[in-house]
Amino acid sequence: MATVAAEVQAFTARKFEKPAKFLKFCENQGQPLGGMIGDKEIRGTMNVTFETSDPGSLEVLATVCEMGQAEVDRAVQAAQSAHAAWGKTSVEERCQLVMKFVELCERDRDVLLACEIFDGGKVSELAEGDFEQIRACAEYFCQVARKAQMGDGPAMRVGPGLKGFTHREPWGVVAGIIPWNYPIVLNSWFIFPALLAGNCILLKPAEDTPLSSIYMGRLAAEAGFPAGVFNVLPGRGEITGQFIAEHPGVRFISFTGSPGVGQSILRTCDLHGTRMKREMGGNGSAIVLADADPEVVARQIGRYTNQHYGQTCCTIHRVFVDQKIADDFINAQRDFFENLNIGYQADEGTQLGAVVNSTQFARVQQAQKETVARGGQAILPGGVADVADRHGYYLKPALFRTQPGVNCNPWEVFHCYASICPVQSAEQALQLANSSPYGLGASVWTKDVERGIELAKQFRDGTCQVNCHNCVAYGLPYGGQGISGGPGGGVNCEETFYDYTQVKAIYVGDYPA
């Protein structure tokens, strides 16, 4: 069982260089990257600019110019005439549209990769796994649009002379705020259903990993997307973002970030009737029952715990395993932790890199902090990571010991990092693990699937798994109970696609004699 165990391993980081068309483009003629409207790069009446760094070495990628309320009006505008003959256009049309953009990120692979890896400071394993997730996006939206029901329903007689029939139609102008943490997933995860289902968007990136949609904003127009159905709006969320939440003419935004931000967004959006579903991040947990060999699962949660170096919204950062094999889970969880190799996430075998930004740096020291005051036992604190020549925002991974009736954990802490409770039964780890506000992700570890099916339809979240973690499949909702998201679909179903619609009744009467 050691041979399997040490089988797995952390996401692993292979040698990767900067790429000459990356550079040219972040270089961008000596000018700072504008944001897309229409089919023109805009670099906006604020006058305002922010920088893109590597959070691996703090090195300067690119300027970006920040769009302002000027420009989200102008957007806005531009949306809403192209949206006349683009929700007007055939689903074969959109398709082959939606195709022709594909092939342009698969032709300018290596420059969407540079960006996830040294933007976003990811290692190029999960890179590029989050790489193939737009053909696959694009490809199962397809389906579902060519299959889907817009238009007129069937009529229904409702009354003497007077019949009654559904009429579904794309919303018009949809804007995608998209976090920093997996920008070409969550763009393609926007981008596709919403283009699809007949809308014109506006894509708002985070500010700390803005280069993929600006880049993608690109191919769409190369892809001859008409003018107004693409936009790209670069800036900060209070900005930013906060100028497209009150525009009146956005008439669907879907979010995913924070919970505070997000319920800042949705009251925002309440002032004038926009919708707005949202994904706000998770506390994920895991249950480990006594059947599980302990050597094996942990290696497997420690896998997923540091998964983009825990900065994945359903990490695993509570366990739950069951008294009699705890020691040994924790001693071999510990083992994985201290192992994992910290370094610059383009240099070969890097398996935790540095987090995003200064924020997230402090955030995270704070929540080691926390977690001991609240009643953790310390197995690894946490802390500075030193990196040999490079300056850049590195963290030890943290591991910790608690019991039942110890809530050392209860926010979302997005690093390496978890806490550890050993528990007299399986019905007591459910309570624990479903005592959470969040409820994104959470899995059972069972030699016993049938049990572990049992358990997990107990919990408390939109994705329960057996003997897995940070599972996503088309066809299949990803989405958040609790505080962690809502209304509708989530992402990656049927439902997904209608979310992106909006459906009226329509009643019709015999012309009074």
Given for the second form:
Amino acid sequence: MATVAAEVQAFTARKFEKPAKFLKFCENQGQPLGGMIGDKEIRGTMNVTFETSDPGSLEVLATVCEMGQAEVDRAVQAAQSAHAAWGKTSVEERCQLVMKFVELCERDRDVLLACEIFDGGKVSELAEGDFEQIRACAEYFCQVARKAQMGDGPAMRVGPGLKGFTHREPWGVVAGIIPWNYPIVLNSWFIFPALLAGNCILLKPAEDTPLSSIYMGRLAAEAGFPAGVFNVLPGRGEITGQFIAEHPGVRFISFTGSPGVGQSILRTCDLHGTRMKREMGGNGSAIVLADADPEVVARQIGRYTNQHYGQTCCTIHRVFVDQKIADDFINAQRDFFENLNIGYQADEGTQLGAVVNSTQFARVQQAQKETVARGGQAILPGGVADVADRHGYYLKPALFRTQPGVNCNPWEVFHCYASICPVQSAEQALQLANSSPYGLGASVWTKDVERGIELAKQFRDGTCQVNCHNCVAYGLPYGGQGISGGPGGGVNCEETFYDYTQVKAIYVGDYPA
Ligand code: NAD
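How about the form predicted together with nicotinamide-adenine-dinucleotide (NAD), since we already have the form predicted on its own?
All chains and molecules follow, beginning with the one already shown.
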């Protein structure tokens, strides 16, 4: 077996202490944290609160007020009133406010990192990378907004005495429903294109990780967004989320989350005439060709299989490897998985921390068992991991060997988990990789880059990669096919900006003689 030229490591923690400003924010002068409506902190009329906790220690970080129907109503009204003026601001005014908000996020970088690390259970290396997305995303969408064709399009003659043209404008009130795994990244992907297109927003964070959104709401008020432009509505999906989905004043919803929830919200939106865009889960695949160095590629794939402990939407869960190198690949992958440093996410050197909540803890263990029941052969069976002096949702990584015709992991597992299937050819690998209802991200690993590109184009997925995985770049669409997403190209491209606008056809006839 070839020697590994460069050591590829899993994302790793440095020691991270809670900054005083984060503690003060969570403490909130002894009051539960409210939503942000208008530019005010609102506790809500339901008098319902929930706790948000650190998955690696089970310590309660803060108590949060749940927003009910009255608050969703109030937020929609605030947003509608604000839109009358916000929709008419110039692109430059919006860009200035957005960049002021980014500067405030950067001033309070440690607070937002603490939200990701303690509320979300993430290691610092990944949280720091996520944080960079705030500026990158804002700058990209400022550029797009400056060039975007809003307002009236060119007129065309459509009949005798009749002309027509398009008129593009913001929807008005749009909502972002966000999952727990990448709050500051996914908030940015929603907030910036939505605001820069001239909309007023309702941001609904996941109940497991509400802190960064609530903090961002405060920073938006400090940046000077007019009251009602930027509203934050924490609460459970089936309560706050459902009220948002049912509200006729919300014109467009950008949803990121699991396919089942996305499908259910889509049905609600359809009933209420709300447009919806969905970015959902995946069951990522990787194809490793015979010319690849099994050890080098196993480490690369290991890094991305374990990104945020596999709680990343396009995580590689299925690997199809040429049978000629399969044994070497499996051994190297097992070594990588076995040597992951399991521990508390804010302790130096941790690479595999706790999963986000008790539901996920049970779900992953169930998926590990079902894989074996479906015919997967356990190389590393997974199960509960002990971490000294910590009570948290810790699980071991899991690795299985399978064979063509044995579909042992049909569903997204969302942990450091993979099945490896030796195959006879790249064509067989492609057919197996594509035989999934998901279609988010897939990769080919080979020294023959041209052949890799040829194969990558044949994935049904929205993101097709050669010798890399989990790639995201502004200017290229990031979106899913099949049950992983739709409609449209995805996020982070020009088309995303236009998703936050509606186009009307305007016809003008000569006054009848
Ligand atoms: P989820 O679907 O359970 O929840 C997502 C959001 O929807 C949360 O804010 C939740 O409160 C809300 N929600 C739940 N029920 C609702 C309802 N009835 N009405 C309105 N809102 C409701 O997802 P999750 O567990 O938070 O996140 C993990 C999932 O997200 C995984 O499937 C992952 O792959 C996916 N994801 C996809 C992408 C992407 O870009 N494609 C990115 C990150 C995560």
